[in-house]
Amino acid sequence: MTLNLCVLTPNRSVWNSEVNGIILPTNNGQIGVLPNHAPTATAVDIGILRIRLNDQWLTMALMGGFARIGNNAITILVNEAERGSDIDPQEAQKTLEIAEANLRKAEGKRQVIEANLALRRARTRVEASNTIS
């Protein structure tokens, strides 16, 4: 048995397709979402999510949004989605590089919000790029 994958940015559909479960990041933690799973709605964190496919596991960076589950489907709405195969390991860890310094250099209450925002999309591309099925 599988579920229907859909994740969507304002942009376009990543990824529209079958799949036999996934690990999605929450606002409070991950959840793991298997066929027949319980109807839910709940906000999706900045992170990883884990798509299981056959017998491989695939990555995705996710930036935050909501996802609906519900009927053996999810629905995934987020502001940005990559996917982990996607993503240049080298440009994902100069750009990791670049937001620790500019949250060194961050001065005031914004500045450091935003550098700790900018920090954590790096850090999740990274490790989206690095995961070994």
Given for the second form:
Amino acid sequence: MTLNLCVLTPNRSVWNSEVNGIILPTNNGQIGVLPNHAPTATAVDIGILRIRLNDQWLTMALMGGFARIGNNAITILVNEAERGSDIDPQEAQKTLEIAEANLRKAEGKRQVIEANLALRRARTRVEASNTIS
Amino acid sequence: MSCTSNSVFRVSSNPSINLKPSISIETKFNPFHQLPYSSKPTSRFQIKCTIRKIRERLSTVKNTQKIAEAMKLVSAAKVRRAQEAVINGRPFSEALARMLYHINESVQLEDVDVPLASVRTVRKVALVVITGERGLCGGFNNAVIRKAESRIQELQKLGLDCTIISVGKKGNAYFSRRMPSLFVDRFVEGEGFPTVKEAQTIADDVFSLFVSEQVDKVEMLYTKFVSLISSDPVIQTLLPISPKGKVVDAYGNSVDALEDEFFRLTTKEGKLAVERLKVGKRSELELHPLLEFEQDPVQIIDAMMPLYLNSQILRALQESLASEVAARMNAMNNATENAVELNTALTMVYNRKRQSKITEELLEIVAGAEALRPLD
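Could you please show the structure of the form predicted in complex with its partner chain, as a counterpart to the form predicted alone just displayed?
The next block holds the full complex; its first chain is the one shown before.
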């Protein structure tokens, strides 16, 4: 029995095939989903999605969204998703440094909100490109 | 031969083509008809130049024609890609709209307090204006800018403050000139195809403006792709989002995504045509009755609203791009046709001049030979 995982972004479908299990980063921590999971709807935080496929774990950086777990069918709707293997580690590290610098420079409620979001996204990308386990 | 040096060729102007000299109707249809030396009362333009100049002009027009035709073909290819991008984004927006609808159904009874849907008394309005990056697209950018101006006037008459977020180089250029009298929040420049990152930048900006209560309402002005020939600038209310997921126009007309139709570029009898397919309202309720919410429904809706915002903005960007490219295709098509006409006119004039020059020389030679013949 395998799960059918569907990861959708506004401009394309990133993943649409069967998996053995996933670990989903939500606002309340990480949840693992195996076949025959109870139907659940959850918000997805900016974090790393781990996909288990044939005893191998793949990573994907998710930039926040929503997930719905149905009858062995998971639909994840995110603003942006990148496969860990597609992210260039150096470039991700540079983006992280820029984001940190921006946060230090930020003034005012608006800029702080924006800078924080950018920082979290950059951090997720760096983590996704590093952990290949 | 009643031929004199033909340095003046009168052409009559075709009233439907502004300021473009064209052959008089007579000569066009009767190529063997004698040249109208007598001045036509409707003539306004004269091609009064030497053969060399006409040759130069001919080559210029040929070049321009080639360029215009190339741009037309490129734009035709881009329209197809733009429309494919919209189709690729369909699964996302459909799934999102469905889930939003379902989740709202189950939280109907509770008092949902979502920051992005909070309706406040409107004092300040932000207007996101989406224009194109380059010119040569007919009246596209002008239509958008005119609509933006009229909307700003309306809002100012109502006593509301207006902030602009300008997307696209053309709009940026315009609004930067209006800077002192109009407050522009941010200039966004796109790079080719609209990406999620761009939509994210705009969405972040709009989000922070709205949540920090600097504005109370956000509207978006973009060009809706109606058909290959016509496109319409529309104003859509982005924030506050109505919890039902219905998207409403600035004037209260529903621009619902659930009932949307999308266009498809196909060929009909060898010509490009646009097919519109309506997306029917999905009535299948896949919501499992035992669906558990991992978090508070409020938090879940909170997470979905930015997604919705993002996808709306991205769709607007994509439609704008498709309209711009279609407008460019049309403009270049017209330019090519005009160039062909101009080419014909100039070629005619060139040939006439050439022939009359030859005749002149012949006459001189013959007359000279006659004069040199020994008197009998």
